[in-house]
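Next up: just one chain, as structure tokens, the form predicted on its own.
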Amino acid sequence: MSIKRSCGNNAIGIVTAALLSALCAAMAWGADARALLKESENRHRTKTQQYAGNLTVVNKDGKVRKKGWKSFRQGYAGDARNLIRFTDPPEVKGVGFLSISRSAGQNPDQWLYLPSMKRERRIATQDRDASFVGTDFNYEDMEEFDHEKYKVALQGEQTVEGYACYVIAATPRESGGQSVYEKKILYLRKDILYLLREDLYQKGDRQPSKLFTLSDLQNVDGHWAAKKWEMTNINKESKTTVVLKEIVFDKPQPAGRFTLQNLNREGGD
């Protein structure tokens, strides 16, 4: 009887230890994911960033459309303010976009300026999944990623384009504002903690609807920057590629740049 009781106790002990180990591992992985994203933000945070971008959209029929824009950012992630101004072709020249982050739990304020209307249009919450000026990016894609708005968990490691990456699942918090995505899978390059890819899942998706990849990483004045972005819309079989040039970090931005008054200046900065 004592032997049986001992074996039974050992079995219970082993099962309990296994469950505790799994629970501790899960808790540690979640904590590690948050720590990794915080460290990534700390490493790559800059006061400002600006660049010129050449944008190419290719639809499923092979039709190509090209656009150019200038982008300006002040702040980073959860406190970012962004202004984009299209420079060409003529039919989109002067179109402007302004995004201003709000406190946790709220979506950013976003406006689109159309020269033909001579005024800005506020982007409503229900329009966050709409195409951004005919590209494969939607308005939510134009936000700065803020990990504080997501529950995160480390799922393991994977090689992306020859680089070892941490794989992190990010699901929107209920308190983080409304999202068109049910889940994002992030691929964070291990050596420099730089984001190389996002798999984007909309509600009900078993496979990602869109893939966002960042490549051609270069060190610009001590800061890593991906000079090529690609947003692939798997459902629509289309792709938008943005090539960045003239990248500048930490250049002071003019007072009033990130305002509705400036957004409304047709052809402005």
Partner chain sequence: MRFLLRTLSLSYVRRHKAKTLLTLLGVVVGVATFSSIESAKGTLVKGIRSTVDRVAGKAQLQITMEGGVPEEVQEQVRSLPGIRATSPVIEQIVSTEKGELGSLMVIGIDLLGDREMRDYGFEGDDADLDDPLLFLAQPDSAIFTRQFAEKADLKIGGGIALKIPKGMKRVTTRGLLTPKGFSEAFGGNLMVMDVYAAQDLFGRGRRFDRLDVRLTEETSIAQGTATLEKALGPAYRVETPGKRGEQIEKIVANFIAGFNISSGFALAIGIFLIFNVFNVAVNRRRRDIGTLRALGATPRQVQLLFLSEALVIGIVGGLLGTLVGTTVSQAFLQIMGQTTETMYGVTSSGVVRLPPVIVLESMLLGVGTSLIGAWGPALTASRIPPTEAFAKGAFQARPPGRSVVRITAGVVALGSTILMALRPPFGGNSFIFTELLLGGVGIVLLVGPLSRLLLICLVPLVTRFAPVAGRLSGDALLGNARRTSGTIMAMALSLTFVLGLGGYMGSTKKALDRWMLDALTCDLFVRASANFNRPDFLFPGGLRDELLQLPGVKSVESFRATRPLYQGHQIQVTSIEISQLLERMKYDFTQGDKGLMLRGLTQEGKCVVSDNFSRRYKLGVGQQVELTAPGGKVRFTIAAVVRDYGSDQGTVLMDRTQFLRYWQDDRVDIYDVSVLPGANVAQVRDLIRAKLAGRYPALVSTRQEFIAEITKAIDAFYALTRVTLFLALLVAFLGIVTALLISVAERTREIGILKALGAFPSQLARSIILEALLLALVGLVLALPSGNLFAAFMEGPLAELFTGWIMPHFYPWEILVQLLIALPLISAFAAWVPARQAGRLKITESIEYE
Second form
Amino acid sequence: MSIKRSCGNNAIGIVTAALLSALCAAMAWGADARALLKESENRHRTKTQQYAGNLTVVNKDGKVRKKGWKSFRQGYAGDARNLIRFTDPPEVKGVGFLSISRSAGQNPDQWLYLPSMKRERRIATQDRDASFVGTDFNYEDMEEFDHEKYKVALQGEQTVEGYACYVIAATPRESGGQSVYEKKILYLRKDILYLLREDLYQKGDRQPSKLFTLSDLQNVDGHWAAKKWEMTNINKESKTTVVLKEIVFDKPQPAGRFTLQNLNREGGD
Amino acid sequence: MLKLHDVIKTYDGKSAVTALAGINLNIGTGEMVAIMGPSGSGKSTLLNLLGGLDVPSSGEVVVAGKDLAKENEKGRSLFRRSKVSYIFQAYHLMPTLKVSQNVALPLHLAGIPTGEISRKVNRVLKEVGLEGRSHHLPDELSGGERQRVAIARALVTDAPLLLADEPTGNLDTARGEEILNLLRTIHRERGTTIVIVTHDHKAASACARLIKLRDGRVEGDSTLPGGAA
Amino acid sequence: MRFLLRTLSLSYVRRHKAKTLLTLLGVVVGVATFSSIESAKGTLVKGIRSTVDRVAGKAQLQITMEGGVPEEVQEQVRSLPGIRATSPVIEQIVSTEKGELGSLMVIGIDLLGDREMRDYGFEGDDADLDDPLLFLAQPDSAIFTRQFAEKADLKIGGGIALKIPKGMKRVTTRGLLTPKGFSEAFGGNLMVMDVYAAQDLFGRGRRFDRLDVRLTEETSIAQGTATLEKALGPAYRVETPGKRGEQIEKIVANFIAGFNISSGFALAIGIFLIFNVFNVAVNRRRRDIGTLRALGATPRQVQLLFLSEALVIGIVGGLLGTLVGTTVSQAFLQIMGQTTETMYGVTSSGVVRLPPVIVLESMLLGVGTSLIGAWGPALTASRIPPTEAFAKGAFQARPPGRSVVRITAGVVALGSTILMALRPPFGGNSFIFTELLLGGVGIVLLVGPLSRLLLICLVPLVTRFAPVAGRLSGDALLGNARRTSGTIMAMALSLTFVLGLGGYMGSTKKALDRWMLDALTCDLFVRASANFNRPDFLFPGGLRDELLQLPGVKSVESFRATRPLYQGHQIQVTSIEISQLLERMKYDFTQGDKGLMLRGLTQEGKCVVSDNFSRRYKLGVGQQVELTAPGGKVRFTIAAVVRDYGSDQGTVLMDRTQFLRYWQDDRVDIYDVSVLPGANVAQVRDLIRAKLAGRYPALVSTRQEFIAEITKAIDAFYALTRVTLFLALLVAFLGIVTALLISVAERTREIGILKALGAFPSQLARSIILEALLLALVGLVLALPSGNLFAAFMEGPLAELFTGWIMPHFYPWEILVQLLIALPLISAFAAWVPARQAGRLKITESIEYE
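The structure above corresponds to the form predicted on its own; please give the structure of the form predicted in complex with the partner chain next.
What follows is the entire complex, opening with the chain shown before.
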């Protein structure tokens, strides 16, 4: 907002104004983490997204567990609704996860559906730090990042994987619902304002206990998408990798997809 | 040593029995006396009174300066421990104890230190001629030997008064003679006052003085010429 | 003293090994009985307690409700201030296909959020929950403790079948718990599964057994309790785990209290055994004592000698008894555990650990009983005048003096016992203790003179049939009054115990049998739970209509029982369709009548209470019972009081409509099905089974089967009592053997003379057997009235104190008949060794015997 106010009312000519406004914007990026995140959200927001994910968990001893899921999302960040349905291996096929964001100040509603029990179970706020089905993600990690729920501050710049990045510290707002984390350090690729990495500090951590990295960026239908996610639990020395395939953006989703009824429907996508 | 004055002893039962009906008796230190009399004449009762095993119904029993009738149970036990020793017809050895242990028994009761006990026991066993038998059980000994163990047990405390109840009663003539000789030797060498209750004239004749009892009274009191002096 | 003990006593022991061994055995049996019962009891109670604690983990409060906590309560609780976390729990005890593994405690928890409550030890260094998603996705997933997995030879992915209400159910091992904290609960026989899978498996519907609650740091327990109680209302119980453990412990303690009586009896009998042995030892060693005294031993020294011997025997016996007790207690624990599980639905598993306190108590007991037993004889020994000790011929111990005083004191003690039982001046354990003590003293005082009297009457009778043996045994028995009365005392006490407790058991069983015949009058019982007191599974209420439609079915009633707390006691609240029930069932009314009951329950919303409820809480017809329903407190006026043995803490019965109205819970424990006249019960049963197959677990029993099952459960309840009865008999048997052995040894000389005079060994043997028979007979005759008194005490004041029931008395004829057959055999057997010993005596040796 402040950018618009300082630049939009400039009395100098239109060209100058246009030039300046571009300049101001560039300067403002350097100054305002909120604006950067907002811009990032604006750039990468899609109406829907769906993909097939291959999940690999490697624990400390090198033991590997693999699973497959399909993910559907409608909305983005603060208004996202997300349905994940496991497809593989057969023993877990049909297990579903539904996450529906709620207005600011409230944690999203999350449910896990277990076909063998033919019923969903609600994930309580107290359980947000529990491991999501044995991965290094917890239930909070399964939410879309919504910068509105954080106080943010630009901390500098750093190169990640060969890309220049803004380093932004995000601390959960008290009004943003309960968070597992005390702090998140976000690494935003400068050129396309795409998130490449998160350092996750849990309460009392001096060093990040988990690292979340996004790599293998590709442009799909005009949208950037990281095709590989990695969550590393430094304490437990385990790592969870999700490789995304069949990414499709903005494909209209059926109206009832993100409902409890659908979650509880046997095999319902 | 022994002074009995008007000693009466009756036993209460369905009908009262008078065992001693007024005994007056003096036995000096170092005497060796035999008491004889028919069954029921009160011999054993008299011996029990002298040894402080029993108390008179009335009268005085003064032994070594102590009136036993006035002593309590504990006092009489302590008296027995130090002043009197016994020999019984039936020996009354502890069947489960070895010879040396039997002999040591009164010393243990008196709380004498162990080293002294074994010294004393060895000495008296030698005195009675049983030094080689100290590890035997009473069952493994002959009657005469058993009685010698009993004598050794009587000697071990060095008590000034020795009371013997039919000491030869269970023994044949030869063994009886042996025991009497032993008693005489003890009397001679130690100067112990010895009172023997007996049926046996031979045993009585070993003594210097013979007291005859009948129906709880002293019937006769005489010095024997051939007895021990 | 040490010399005497080392030489005299030790050599005596060496010479009389058998007798010493018997004495020792007496102490060992007494102490073992005590220590095994005590340690099994301790382990059980502690196990229950620690299981509650360990399972509770970090939970500070636990929310329970009769019938289960509905799922939605969890959300409600979570939103309350001061609540950090909540976690649902379902607990169920099952057995596995491998019976030898014992009971397994299944804990259903919500693995998603439970780490707030419990530390599972499968995180960190040895992450052993193989795949959490797999665990959640597959309802057969189970996590076992490592120790159980080892015992059962289970590996990750391996399976084991559980016996559950629905039948056998195979579960798969998907994780292992490291043994620490939580996983040590229930002795490590622990299985963790998903709470929602547990709901389904154990028929909990959409309810949990309880909610564990952890409060935020700034919230105190009191604040948390207040918040929860306010939000949830009176139907919910909010307690700390410690309190809940106490509550459970209290329920079990009631049952366990009964064993204190057994322990006490075992001890008392042991004391008499020891008394007898020492008494006889004193007589036997009379000459030695005399010699000692002649040699200057003081009375004190003699007394100390015997007491020291007793001390040694006490210590050795105490040690051995404790050891034996520990071995036996494992079996006791199992029996007790099974019983408490059947009766109260709680149990604990694990290895009996011998707490130092019990070791100490047992040792003290061994030493104490020995000293008490030896005290009298030692005193007697010290008082023997040396001259008397030397008296020639058999020593005739004079009968204990002051018999008038003794008898008077005995009569007074016994009389006041009876008076107190009729009108208890105070209650509780002190009442029981006083009664047992007074009664015991009375019996002890009276047994001597009475047994003498009996023997004096009996001996001439016996002599008429067996002139030689009769006279000989009579002389032996009357000749040594102390030995005889000591033996008879032990005998009479054992038999009093056997007849009393047995009689009580019999009366209780008969009363229950009678009641079952009157109460359980329908043709088929459809249950979901094998356990009578803990519903493992409940049927939905709608099933009744389905059952009614089956051909051949005349009527179906829905029986539901809940067990809420009433004034701190777990009573039973039952409900059923009363009007239908009254058509077939015959109630025994203590107050009110059938008409009042029918009208009161069906039209006026009243209730009926059981006789024990009425007695315990002093409530009768017209008064009100206040019960706590989910919606709040409800008051029911009592319409009638009936005899009912459904719960030992009291039963309140109401019409089903009332229960549905106030409790809002239509689930059913048992469907009572009556068939149409002429219909085939077996066929109807098959139809019901077919109807329910695959949907609900269903145990369909005919009336006979159902009664048999309950009878079996009652029998299981008394299993341990039976064991203690057996022990009492064993002690009595030991007493006879000891007494006879001693009698023979004492009369060695006499026997030698008899043989010299031409007595046959068989005559001697017969006289000894006769002696044994006389001892047993007199013991039994004396035990008849005292056993009856004891039974009456248990059935009357004691039962009323604990349960409120006054059991009708039935004389234990079977036990008496059993005893009449067994006792002669046992005593003859006991006499066998001594009789042989007497027969083998060599004349020469025995005459010389000193």
